[in-house]
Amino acid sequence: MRRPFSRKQRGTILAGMLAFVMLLVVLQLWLLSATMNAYLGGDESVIWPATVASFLCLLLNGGLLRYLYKLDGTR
């Protein structure tokens, strides 16, 4: 039987998740600015790879949100 996380453990997990989410958001902003810069420079070959990478970031954030709901539901 699995014991639920203590309040301190949940806080640590939440802080780690927030740090990871912030990293992903910064990555997406960088992808957007690099893609726009390349597109405005006439290079359209980076649009789809950047879109796929941004979609993967979205999926990771969605997975983290789902885990957060599951973590909160174990009380």
The other form holds:
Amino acid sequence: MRRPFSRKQRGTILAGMLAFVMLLVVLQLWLLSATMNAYLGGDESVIWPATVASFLCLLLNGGLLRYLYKLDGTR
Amino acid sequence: MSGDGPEDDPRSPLDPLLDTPRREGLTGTAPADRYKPVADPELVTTPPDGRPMELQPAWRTDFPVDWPQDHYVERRDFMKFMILTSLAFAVGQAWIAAMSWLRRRRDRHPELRIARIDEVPVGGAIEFAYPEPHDACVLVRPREDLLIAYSQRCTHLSCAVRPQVDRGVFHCPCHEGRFDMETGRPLAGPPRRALSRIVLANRGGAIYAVGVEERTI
Ligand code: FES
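Okay, that is the form predicted alone; can I get the form predicted in complex with the partner chain now?
Starting with the chain above, the whole complex follows.
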């Protein structure tokens, strides 16, 4: 089977996904540093919501990775 | 033979004699152009400067890097690395959550008698350990009517802070951090969080430590 996208199209899709992944990773970094500050300061209220948010970001990233494999795999 | 014909071009991939009239087939070959590969646009490589192959230096034909594919692979690997980073951040977040859960389970603040009030001189300080034997704390009395105690652990990198009662600050010698004595808030240097305050109680003229109050600012 031929790939459904041309090489150029795949390049563009990859660039878009990469931008999204970077955004999510930066968000996670911010969550981690804010949560660490809250934990050290004895503020427990934000820890669980931030953990859930971080795992949601990871889930989204995992989905994009799956799509990337699919994009590469069809030939 | 001299001239600028393709037969002089060292990059020409085919023996030019193969294609001369009446020679086709003599060597058991067909006309060269019969097997000329049809360029698949997916496989055509573009040099980084975008100029045609004829204008590229000769060495490039020996190292035919497929540049568009190379860029694609680079970005793909970077994306995979970023997703690994994302996993690491999520694991870190889970670690903080686990630590906080453990801390809440372990949290116990026993009462500890520190000293009698009249044993603490005005302008003086007394060191003690609370809540665990390795948690160094300091009780200060900057004024007659003010007794205040903090954990000695600097909120930057955990060096022990020292009271400078005459200046009204705690000084951290590691990176010149300073904290306000009355509030415990950071004044100078790298620390961003206030010192943990020890909650005190006056029981019949004696001072007891009864809790620890951590603060984000
Ligand atoms: S450890 Fe106190 S300022 Fe760095």
